[in-house]
Structures are given as structure tokens and as C-alpha cells.
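There is one chain below, alone, in C-alpha cells, taken in the form predicted on its own.
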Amino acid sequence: MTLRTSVEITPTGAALGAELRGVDLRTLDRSQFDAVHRAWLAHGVLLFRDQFLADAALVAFSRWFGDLDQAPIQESGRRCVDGYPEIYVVSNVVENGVAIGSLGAGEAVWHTDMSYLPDPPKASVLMAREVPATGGDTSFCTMYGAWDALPAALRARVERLRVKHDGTYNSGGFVRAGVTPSDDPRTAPGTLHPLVCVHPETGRRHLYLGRRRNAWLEGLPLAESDALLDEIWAIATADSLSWRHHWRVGDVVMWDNRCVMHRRDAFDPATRRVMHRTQIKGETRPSPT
């Protein structure tokens, strides 16, 4: 459909996601932002092709949605792009023996960004600067759909539980800077969040899972927690609830970090992949049902 603002919205045809055309993110006006914001809430993930944003423009676009978090410390100890503390570099590139970014070239498992914090970011914006010809695709899955897909008996069992979101490992399996490794989720660093939340802007129920490794359902024995989480994750990450994006240079993708999880395919480490990411602060921590 085409809105009066000239923003053209084309759903992916999958369970979530839409491509937006007719908008230059460098010159966004209020009416266009309102259309983008509505589309973001409706589709969870938005794709903008051929944007080629400089770092300043990436930050400026992201700030339409709210204040920005500072980039987290990477495994290498480097934090951000020089002059832009809000920009986190996701890359396998090594220069002068030092990684310029984070996560390498391996798989990044299903996760929600920074959910191990008490107040996670509400959104992430990722800009593609260099991409390999094959591999490195990013998949997204809807946590609205995950909640809807749970059998009634399972919903009743989990809707008041809290889940521990682990802060030991990032999505690439690397130990976070300054953290002592631990594989006991009951004592590992992290934050307890409601497993089932209500989205503060749409009012819809959704799951809030974070990541599977080192997760724990509060109050349950580990074996029981693991069995229940495995059952939930198998439903939540089904292909029918996901959309897979193959990157092109100049792509900007933003997602609602509250109700969308994502993962990345591995790619050839001899190729280059350089992505710049911002994150919009969450106004409130996830709200239980």
C-alpha cells in the first residue's frame, strides 16, 4: 500500500517484516517518521534498501525513536566507532592484529539484544557496510507469534514465570568483557524478566526469551526448567514464525527488540563483513502480563 506520505510498505509475506520504499533516512520528516513508526509496530522488522548512511546519519535516524544506548564493550576491548559512542561494530575484520568489531564469522544464535540488562534497548538499527556474497544472513522471529503458538496448557503453565537472561556469553558464544565464565544459570550474571510480557505500545502479549544458553526459569529445578524451555524454544523458533534476510551493502534493518528475536548464519572468515549498529533505549523494563 502507498500512504499519503509516499512511504511504500511491502510486507515480506512471512510471519513478520516489511520493506519500506520512498523514504531517504537522511532527510526524514515528521509525517514520514510517523508512517515508519506505525509500520515498525505493525511488522516488527523494517528493511530500507540503498541508504548508505554515514555514521552521523545513522545516529540521527535512530534518535527519531528515542535516546540511544552507548555501545557495549566488545570481546577485543574496543567499544565503538571513534567519535560515535553509540555505534557498535559487528565484524570479523582484523586490522593490525586487532579485531575492529565483535562476533567474528561464526553463527550468532537466536537472541534478544542486551536482554541480560535490567532495562534492555527497545530497538536495534543495523547498517550494512560490507557483506560477503554468501552467508551472514540474519533471521528474525516473532515473539507475538510464539505466544500465540503455545498450546493452552503450556500458556497457563508459564504465563506467570520469570526467566533468567544470562549475561555471561554473547550471541557468538564469546565471554563478555569483564565477566567470569559460569555455566550455572542460577548464579551466573544476568537479570530475571517475565517470560510473558505485554508490549507497552501495541498492548499485545508476547514471549520474552532472550537466549537459550544459561537460561533458567525461576524457582524450578534445573532439569525441569531445561525441559520446559526446550519445549518453548522449539515452538518459538519454528520456520513458520521467522523471516530470513540476505544483506546487500546499503541495507538498513531495524527491529523491535521487545517482541522480535534474531540470529545470524556463519560465513566464510576469509571474506569481510562490516555492520554498524545503534540501539534505542527502552523506556521501561519488560512488563509482565
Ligand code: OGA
The other form holds:
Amino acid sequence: MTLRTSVEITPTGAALGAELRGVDLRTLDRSQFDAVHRAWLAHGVLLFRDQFLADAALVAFSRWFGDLDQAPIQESGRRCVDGYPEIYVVSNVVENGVAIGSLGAGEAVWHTDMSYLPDPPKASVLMAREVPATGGDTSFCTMYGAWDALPAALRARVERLRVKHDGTYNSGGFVRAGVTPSDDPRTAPGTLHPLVCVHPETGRRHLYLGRRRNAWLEGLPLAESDALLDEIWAIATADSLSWRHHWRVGDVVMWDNRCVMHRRDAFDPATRRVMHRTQIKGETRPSPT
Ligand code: OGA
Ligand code: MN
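Requested next: the structure of the form predicted in complex with the ligand (the form predicted on its own having been shown above).
Time for the whole complex; same chain goes first.
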């Protein structure tokens, strides 16, 4: 019989996030998975250090949580990793004149992954292969905390609205493949989702914001929508609701893509940063009830 240590959970001390120790993600068993799953729902973002998952192991770990999406098309127009259609590459590295991944070396603004689609993934799992010594930190913010932080009058005003999640630009500001850019959020490609959702697994209320650029509150004149969104975004992205992660090679970070947003700092483009990502299919659409 193999003796396994129990999973050790250390909250970050910030508004969300926890580091999990005592688990090798390559040899997870059912009881460890249950502990990881509970911690993920409770803390929103999990950090596992020193995992060094190869692509097959990253896919196998992610599969514990459900079916995986096929990776989106990279900014280069390609799908990237041979033999692993589920793996998406986030990288500034250019090989033979072609970027091996997406998002470059600039800032990636606050966002939810793929929320411009009707059925966004419920989770993303990011594995650090190469990271710069400084810069390129990733921050996360809690959308439960954002809802809780809205003043009562603002809550009442926006509670039943839907928000347009724009599909024109990715978080690095790049226009998505096949899209003709338009800056009218009412007609741009994208999806309307409820602004306030109930999490299907925790039952807790949270905001569902997606991206600020080209967002629109359905039915409102643009200026009014912009003013309300600016007010909500300022509250939702306050430092007090976020946690910043400085990467080490071998780190695996997974987040609940329903109730957590993330952003990435810029870094020196002369340095290399290579991350491999999977995304786990959502089982339910973002829903107000
Ligand atoms: C992502 C993403 C940011 C980062 O993988 O969805 O936004 O820090 N990554 O690489
Ligand atoms: Mn992202």
C-alpha cells in the first residue's frame, strides 16, 4: 500500500487563492482530487509549485475536472502543439519568424477566458515552462468579492442587466482571427451574459464582467453603460480583491474561470516566457438563477 500525505492548503492571505502542497499532480488519486476540487471551489485560484508537467500530464490532470476544449487558434493563425490539440501556448517567443504562442510581452488586461462565447470554459490550467526573472506576474481577482463590494443602490440598479462580452480583441489587445474590428460594442461580435450570476457549484452570487473593452450593458445608451461599467470595474478590480502571483518554472496555477478574472503584467520582450494552458469545458452557461 502506498502511503499518501494529505493535501496541505495554505490560503494566500489575499482575497482569493491558496497554495496546495503535498500532492504530485501526475499521480493524483480520487481522494486527493476531491480535496483539490473542494479547495478550488473555496479559494478560486490554486497554486501548485514544482510540478513540471509535460503536456500529456497537464492534459491528464485537467481531465479530472471534465472534458477539455480544443485550444483556441493562436494569434499566428495556427493551433500550436503537435499531438495535443487541447494545449494553448501563451508566449512571446518567436521561432523562424512565427510567434509560438499568444499575448506577446505586453500587459494582458483583466479578463475572463473566452467569455465572448455562449459556453465559456469553467477553468483554465496554466503551467510555467519558462519565465523571466522579473515581470510577467499574473494577478487574479474575485468576482464574489466584487459583487459583495457593490453598494446596495448600484446592486439594485444592475442586478438584472445583461452585459455584452466582446469577441473582437483578446486580452493582449490583438484582434481575433477572422474578425473585422469594430468599436461599437452593440454590433461587435460577442455574447450577452447576465451581469450577476449564481455559481452552479457553490451557489454564491458573483459578477461576470469578462473584459472592459467594448463591453455594453444591454438596453442602455452607450454613455450611461460606460459610466456604470467604469464604476463597477473600479470596485471589482481594487487591489483589496486581488492576488498577484510571481511565477517559477514548474508552477501550475488553475482558476475558476466563472468567478475569477485575471491579468498579466508586461515583461521585457528580450526575455523568454512560455506557458502551456488547458481549458475545461463549462457544464452550464453563466446563469442568473
Ligand atoms: C491565459 C492568460 C496570462 C499569463 O492563459 O488565459 O491570460 O500570465 N495568461 O500568461
Ligand atoms: Mn486569459
